[in-house]
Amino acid sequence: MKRTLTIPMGSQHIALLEPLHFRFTCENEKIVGVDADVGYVHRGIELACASKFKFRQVSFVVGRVCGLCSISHTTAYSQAAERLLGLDISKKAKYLRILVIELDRLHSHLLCLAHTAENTGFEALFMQIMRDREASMELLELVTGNRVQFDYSCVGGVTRDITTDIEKELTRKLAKLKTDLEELYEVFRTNWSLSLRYKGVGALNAQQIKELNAVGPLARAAGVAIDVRSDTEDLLPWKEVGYKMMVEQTGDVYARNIVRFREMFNSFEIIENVLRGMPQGDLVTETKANPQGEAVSRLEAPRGELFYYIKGNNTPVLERVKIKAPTFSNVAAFIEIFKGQEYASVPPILASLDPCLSCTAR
């Protein structure tokens, strides 16, 4: 006998501790309808950046939008400000920005994969992945001096250089982390209970991705080849250091896991190339100008396209700062992806989507 149930999920749920609320309409175990409330938490960061802080300070303020995506926010803002100022930063600063962006991608993807393991019932594997993520946090601390709020990119370049000793330590620890991730990759590729049984689960096809304007690994797992790194060679020399777009075709939980692993292995390649080819140059390009006019900046954060719009009026304080985070772009896809799925599959599907409401609630 068919029974219709309405089941709420979030924001207080073991699989969703974020200001995002879903309401699932289920016929027995199958989800037939989905409503979502993003539940904005207005922290006033955008307004503060356009009223309380000078434009050079804003790069450090937007780093507080999210602990996971701090490097992405500071770099995206700094690039927008540099466009307004007409600044061309040194190649060394560009290489160092790429270095920390890819280290950040490692630690963010590992957190997502850890939650995927946890939401499928693999608590021991969750702890193992978090141990490996700790290694990536140590790498970021070596370069930036901090574990969470990195304060690395700034208007005109970066705040810290790397020494020969740091470079050697990075190389040593990266080699160990890469070996550990190769073992994890094999588990995710071959284990039935963890990953293989989610082939075909939580899937969107390429046409749906395009109609819903989804971004990041969610889009690339469905065969849609979109990645800001392939379009912004004028800002950072991605192709020069070995960037490759990673695309799968099935658009399901399994494909999203595989895309993230493949992107991490490409991150290792990029980091190695950056360290081998590090150019000489200044860390910061100075200017006494104030921002005038409007500019936008796009950056491929771990979850997809991060978009910044800023407006200056030739004073030290900006007139407008507006941020669009990748999770906000993906909410429409989140709603669609649950339709027709078994309710028991909601936690692993949700983990594979890797939502970050801290970026969205700013």
Contents of the next structure:
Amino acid sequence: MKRTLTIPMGSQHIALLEPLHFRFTCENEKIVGVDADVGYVHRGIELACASKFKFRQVSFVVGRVCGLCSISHTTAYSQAAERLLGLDISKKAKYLRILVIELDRLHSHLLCLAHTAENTGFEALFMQIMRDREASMELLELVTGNRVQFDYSCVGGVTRDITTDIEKELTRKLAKLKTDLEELYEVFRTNWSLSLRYKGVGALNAQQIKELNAVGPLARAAGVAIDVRSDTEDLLPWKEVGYKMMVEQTGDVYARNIVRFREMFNSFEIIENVLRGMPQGDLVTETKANPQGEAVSRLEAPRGELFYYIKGNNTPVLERVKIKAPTFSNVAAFIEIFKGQEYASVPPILASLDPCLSCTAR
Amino acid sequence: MTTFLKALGNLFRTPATVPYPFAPTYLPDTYRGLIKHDASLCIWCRKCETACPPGAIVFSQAMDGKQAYHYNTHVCIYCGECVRACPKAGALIQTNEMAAPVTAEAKINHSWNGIVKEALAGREAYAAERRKAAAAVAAAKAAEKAAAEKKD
Ligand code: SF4
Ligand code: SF4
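Requested next: the structure of the form predicted in complex with its partner chain (the form predicted alone having been shown above).
Let us now look at the entire complex, which starts with that chain.
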């Protein structure tokens, strides 16, 4: 006999890391309807940026939008502000930005993979990934001065330089992390029990991805080759430092995990190239001008395209700051993914979507 | 299988975690910590106060014009903007010391808001006094000039 049940999940739930609320309508074990509420952590950051803070200070405010991709927010904002001011920042600052963005991608992807393992019930794997991830956190702290709030990009460049000691430490710890990751990659690809929960679960095809406007690893796992890094060479020299597009075809949880792994291996190459080819130059390009006009900027955060729109009126305080985070673009796809799945598959699917609600609700 | 064996082996390894607060955690020299101010080097330009995003620095001013530096370790976000804004090398430095956790007894918000309010009021009073004095000087000068013109 068919019975329809409505199961609420969140905003606080053991399998949820973020304040997110779902209502699943289920027929026995199968999900037939999904409703989502993503607005729990609204903090009014956009308004604060356009009223309380001067434009130079805004990069430190938007860094607090998200704890996982702090550097993406500060960099995307700084790039937009630099466009308004007509600033041409040094190549060295661009390289340093890339370095921190890629280190951040490592720790963010590892966190997502760890939770995907945990929500599948593989607690030991979760702990192992989190232990290995610590290397990337320590490196971020070493380079930027803080584990979470990097405050690394500012309008006009970056706030600090790296020394030869830091460079050595980076090389040493990353080499170790890379071997650890190779081992984990093997587990994710070949472990039979994991494959039961990952393969063919929570899949979207390329057509659906395009219709729902999904971005980031979610889209790339389904064979849609979109990545801001491949078309914003004017903002940061991605191709020069060895960026490669990582695409998988099946679009399920498994493919998303694999895309993340392959991107991380690419991150190692990028960081290596950045360190090897570090140019000379100023850290910060100064200006006394105030922002005037409108500008947008895009950046590939770990979860996908991050979009900033800012408008200035020739005063130190901006008129408008608009942030569109990758998870916001993906919410429609989230809802679609769950339809037709078993209720028990919800935790791993959810973790593999890597939602970031702090970014979404701002 | 190897994963399973490895997981089993982990039972006999030492913990990967640090027993903080009984043992120190990883803290690099480059850690962005508390801000230190050196009153003997400071030129009292207040550039750091203007630059600080959350408003963790405020300068008070006594009626004799002497300024004093106030810093709230808990409002500070350790971004280092003040140090970059400071024109006098060494007047402000960022240490790698962590701030101590705040306790309820410290009444950090109330007392800090009071300090800021008093500081701004004090500065306003001093500025008003200066304006008054300047106006008096100007008036005296004008009177002198007028008297001199009369003589001619
Ligand atoms: S470090 Fe940042 S928040 Fe702290 S006092 Fe300096 S400018 Fe203000
Ligand atoms: S910016 Fe430097 S010199 Fe100026 S008031 Fe602050 S500490 Fe003193």
